[in-house]
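Single chain ahead, by itself, as structure tokens, in the form predicted on its own.
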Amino acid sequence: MKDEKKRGRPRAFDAKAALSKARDVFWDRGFAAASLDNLSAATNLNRPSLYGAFGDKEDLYLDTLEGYRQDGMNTLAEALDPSLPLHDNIARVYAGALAIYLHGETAARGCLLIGTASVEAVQHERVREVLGRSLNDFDDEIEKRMRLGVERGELPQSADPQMLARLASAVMHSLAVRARAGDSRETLEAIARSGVELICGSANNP
């Protein structure tokens, strides 16, 4: 939320709660299909108050993306706890992702970034920047754990931590798309297990 855009908001205004409600609207409908009426109803803010608190619709959308990105980084860091084996870390990453992707009041929503930001990235430069930065940040976090895996002998010395991190992320992106498309939990969990074995199984093939 922009500090200079605060006038006109209700006295009982809760920015965090409003962003959470707005995020749900964007997540279900996408950026283009989310109307100001939808957002006003969800946040319980009229249009002037909504604009006064967050700016235009794109500003609000970007705020929800940034919040989602930070939540994702926190969840990822927890899943990649270095006190656990690498195999468990990657399994926890996918389990945590599926807990998010399969949530939704009417249907599984997948990933907010992959499901909505990727659609808008071509026409909206600021959305493209947030999307690219988010994906790179996720890759970098996973890459750190892969490098530690090489140091510990969990992965062979010949392993490429950067490429393995991107592969791990690619599996996660596939889970997000397939969840939004309606794949069953059983199917998605099977893909996740195969992803873990594909990535961590390289430790047995130096």
Contents of the next structure:
There are 2 protein chains.
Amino acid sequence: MKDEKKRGRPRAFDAKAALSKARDVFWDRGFAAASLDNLSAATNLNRPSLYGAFGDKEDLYLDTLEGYRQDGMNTLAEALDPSLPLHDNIARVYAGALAIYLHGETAARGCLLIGTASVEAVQHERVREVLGRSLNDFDDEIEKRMRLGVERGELPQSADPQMLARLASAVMHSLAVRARAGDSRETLEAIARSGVELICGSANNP
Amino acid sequence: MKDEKKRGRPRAFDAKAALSKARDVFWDRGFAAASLDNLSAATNLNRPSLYGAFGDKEDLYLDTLEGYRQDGMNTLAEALDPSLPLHDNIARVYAGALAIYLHGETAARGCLLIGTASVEAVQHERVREVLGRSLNDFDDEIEKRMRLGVERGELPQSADPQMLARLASAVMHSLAVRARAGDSRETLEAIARSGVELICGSANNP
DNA sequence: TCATATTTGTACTGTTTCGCATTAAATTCT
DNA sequence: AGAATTTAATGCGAAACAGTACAAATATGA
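Could the form predicted in complex with a further copy of the same chain be given as well, to go with the form predicted on its own?
Time for the whole complex; same chain goes first.
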């Protein structure tokens, strides 16, 4: 499925690496302010090569969003390792998020989706779809863990797993926004800690 | 302070109304994708008039952000009317936010600051400053009410007003993002209700 | 070896962009 | 009434922009 030798001249670049470089450009500048020259320079690809490999600017952007989304889902699944207590799971979710959000050259970049796709979502339906789906999938994954928490007695029987999941996500959304707004790591970590306590704190404390 | 007749030709437009129209353009398209032609058409002002009145595009954008911020602070202050119970206060904060976030032509526009300033915050320091200040001021205002809640016994003495305030804001940040991502009013209202319960729910329930 | 297929690089096109220069219009001060 | 001052409207110009045409380069298949 991979070694089917294609006919013509082979590619001189790694599409995944190029996509990663393009993602960084979008992450820093957003979709609208990222020019094809920026993307071309960052990926070391001429514009025609970019078009050939990924389509137009919006296609390329959607590709980076989709890749980011899948990476995020993988990170989330790891953080939610069900052999750990719920409290630790949510703390790990936030820690993983902050590790990503706080990585930036000039200023922290936050979340690629929340930070850059939100703007475009109003006018670009495809972007809105990816953003909405990403947020929902994230909620759903956490909800599963919450439901397990209720079964296990980590959460009271009266707890609403869906709503708890959405509120757990909400804290993460806020971390994403605040990171991009320039809040310090200390502040963000404090919010994450308080969020964990509020959402699943009543569980461990008798 | 207002009727000091200036020397030259008087303005044929209302600066506040123009700013409001410009704000709508930025709200829908974001800063980068909003062209001066868009802004000129929406405000019924030629480009030179825009420059004369507000400066360049970034200046105009910052003006709209500042106005939005102040409107938001006023709405917040009303919602936090201390003669009402804390529970109602926070519910009113979210209701007020949703009333603003869900108002859009094609799709809901969310929060102007979170939805459009976040992208620019990384590269435009002045935008990052306004965004950070706005989030902080919002937190601080809610924190005051939380502190009052502790004094009054609406919240337990052990409650951390600052952190509760930041988490209350977090729910609102999430509403802003989710509105722009296309979530329904029902979903958003449900999240708001759950947020109120989680943050100040343990207070009213004996 | 030669045709076929794909990628690469240069250069181009037409549009959009921002910001300003310039002139005409409207008002106040003297 | 005329000078001074501010705003309005037209329109310019230089740069940036997205996307593509075309030819050279590099591989496979016959």
